[in-house]
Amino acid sequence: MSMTLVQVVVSGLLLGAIYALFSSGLTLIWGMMNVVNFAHGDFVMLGMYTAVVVWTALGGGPWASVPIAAIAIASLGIASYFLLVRHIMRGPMLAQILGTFGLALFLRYSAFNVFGANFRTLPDTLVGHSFVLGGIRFEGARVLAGAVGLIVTLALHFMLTRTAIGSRMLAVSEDATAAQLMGIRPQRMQALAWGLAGAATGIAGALIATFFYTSPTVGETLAIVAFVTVSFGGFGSVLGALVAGLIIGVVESVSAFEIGPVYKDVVVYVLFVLVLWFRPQGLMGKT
């Protein structure tokens, strides 16, 4: 394997860790409530704008914007649950789709009204300059984003599978009525799921903003990536989102290098269709 190809694979893994992070919130909500959040990409967009505002108003970098974005988007997630989601859950699936899609439009055009339509970018040197290690060039912003994405996604998986809170959330996802008879409050657990999903999404947005443009419409692109990642990994599986995100990141980078940037999305979607063809539940989804 040539050093150039190694460079491409490493870049793909760092990108894939970010894909996994902002997709984990989407799969968590689906696993808890069987609700698809079509506003998920716009949550990421607001996390990106949080980073822009923190830098513009306070001159703060990721160490300041990441916790602020996590708290802000977690609060937005909890508010969305109590004000909208818990009500539309009583209706048919179409009500859930239209409800979260309407939330996406509300958030998107609110961003247009507040921030305008122009693209915003953060300084290249906000995180740090690039460095070379073992002949491979690393960009500071992407390394930070990839490392934090990997750590937060694994922490979320650990919390869901190894803690009492995770067990309660799992119980609610299996049977909310039975969980309530056991003393668990389903609405509290579901609100917590939206809060955790929002926090993960906010962190991802604040990190992505260090190397990607920010605009009110960027959520559309990121939402497509999130849905592909979650479907690929298996709805409801955070670990599946992590594995799928890493695979998609590498496939995108390698195909862009070998075939051309124009065709990278085509390769990813062909792989995605093949996986769903032979394993409709995704790589780690429940049968």
The other form holds:
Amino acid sequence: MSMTLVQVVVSGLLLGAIYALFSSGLTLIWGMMNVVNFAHGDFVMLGMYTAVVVWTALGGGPWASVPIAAIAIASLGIASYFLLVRHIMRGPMLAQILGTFGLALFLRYSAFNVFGANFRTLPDTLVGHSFVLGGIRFEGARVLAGAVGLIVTLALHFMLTRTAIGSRMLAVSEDATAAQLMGIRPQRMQALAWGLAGAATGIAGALIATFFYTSPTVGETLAIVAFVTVSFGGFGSVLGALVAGLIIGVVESVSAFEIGPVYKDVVVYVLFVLVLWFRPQGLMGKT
Amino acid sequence: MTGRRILHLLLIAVVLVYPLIAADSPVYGRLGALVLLGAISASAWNIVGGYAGQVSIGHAVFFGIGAYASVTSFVHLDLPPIAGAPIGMLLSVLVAAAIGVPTLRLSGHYFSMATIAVGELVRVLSSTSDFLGGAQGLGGPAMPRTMFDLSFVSATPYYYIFLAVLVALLGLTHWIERSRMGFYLRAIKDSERAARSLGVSSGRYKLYAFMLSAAFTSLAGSLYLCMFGFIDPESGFGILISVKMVVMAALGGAGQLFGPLVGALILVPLEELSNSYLGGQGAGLTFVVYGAIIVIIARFLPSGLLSLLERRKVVRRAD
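Can I have the other form now, the form predicted in complex with its partner chain, not the form predicted alone?
Next comes the full complex, and the chain you just saw is listed first.
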């Protein structure tokens, strides 16, 4: 393998870890209450604007913006749950699409009103310069985002599978009534899921903003990536989202390098449709 | 009973004379035609998304095929754009079969996500195709050459053309609703497993519904091109085109004959009027309101606006 190809794969893995991070919130909610959040991309967008605001108003880098974005978007998630999602999750799937898409428009154009349509970027030097290690060039911001993405996604996975609170959340997702009989409050667990998903999404947004342009409509592009990652990995599986995110990241950057940048999405979508054809439940989803 | 009959006649009269009243205003004149066009595409979506319960979020594929079939008939074959409509419909039915066979096996959200992916795939591919004009898109005839170009300055002719298509589509949907296929589709929507165990070949009927829905969505795309005279990958295959069909149908009431029309009657004016009155400046604020209205309807009327009438009927029967 040539050195250039190694470079391409490494940047693909870093990108994939970020995809995994901002998809993990979506898969958590999807798996736990079978709700599609069409506003997910706009949650990421608001996380990105949080980083922009923290930088322009306070001059703070990711060390300040990541925790602030986590708290802000977690609150947004919990508020969305109590005000909207709680009421539409019992309705038909179309009501969920309608409600969360309405929420998406509301958030997107609120951001448009407040921040304007212009693209914002954070200074390149905010995280640190790029460096060369073993002949491979690393960009500081992407390395930070990829590493945090990997850590947070794994932490979320272990929290769900190895802790008592995680078991309670899974119990609610399996059978809310039975969980209630066992003394678990379903609404509290579901609100917690929205909070956790929001926090992960906020962290992802704040990190993406350090190397990607921020605009009110950026969420639309990101949402499609998240939808593909989540269905690819299997609904509800955070580990699945991680694996799928990494695969998509690598496939994207390798095909951009080998075939051409325009075709990178084509390859990903074709791969996705093929995965669904052979494994309709996604890589790690349950049937 | 007579009161309702008078109300119906009055409604029909308003629909028929609307363009004559609104013809003077460029905004309202166009608005009527746009509502009908929105209603056509959402009603076409309704066949598979509403009645059969297969929530496709990739219907822009067929809308775009219709629009591009029309524009390429003009650009490459020098035909009037509307001549591309039957070609687009045929192509859409074939594409629907090709997409439907693998994806309709998927259930619920997986089907929706697969259709999103297919839609995006087609959008990206179309922007790389020189035949389709790439990312810039293609334009129809700049000046009408014959009447068949369906290129009018006034929106009134479009209004009546779209009205005729909508009436035909709703007539067909109504017929399907009461046919054997209608019962099969509702059974599949309620419980596919139960329907299958009763001998309904669910795969086949879902595919029929998908193909029929695709044909009419494609026709809506061709009509769009005739009126607007221009198409590019975003306005043809963009995900927003797909989502709007879903939202219109769901807002009015999916799986009901007049649901998509009601949804279009609310959403299209909301979008158009605010764009023309507030201009670019206020566009953001409008969509904030637009989003909030959708959220409120989803929150309080999860089965769409028409469920209000249903509720009243039930109450009346109970009395």
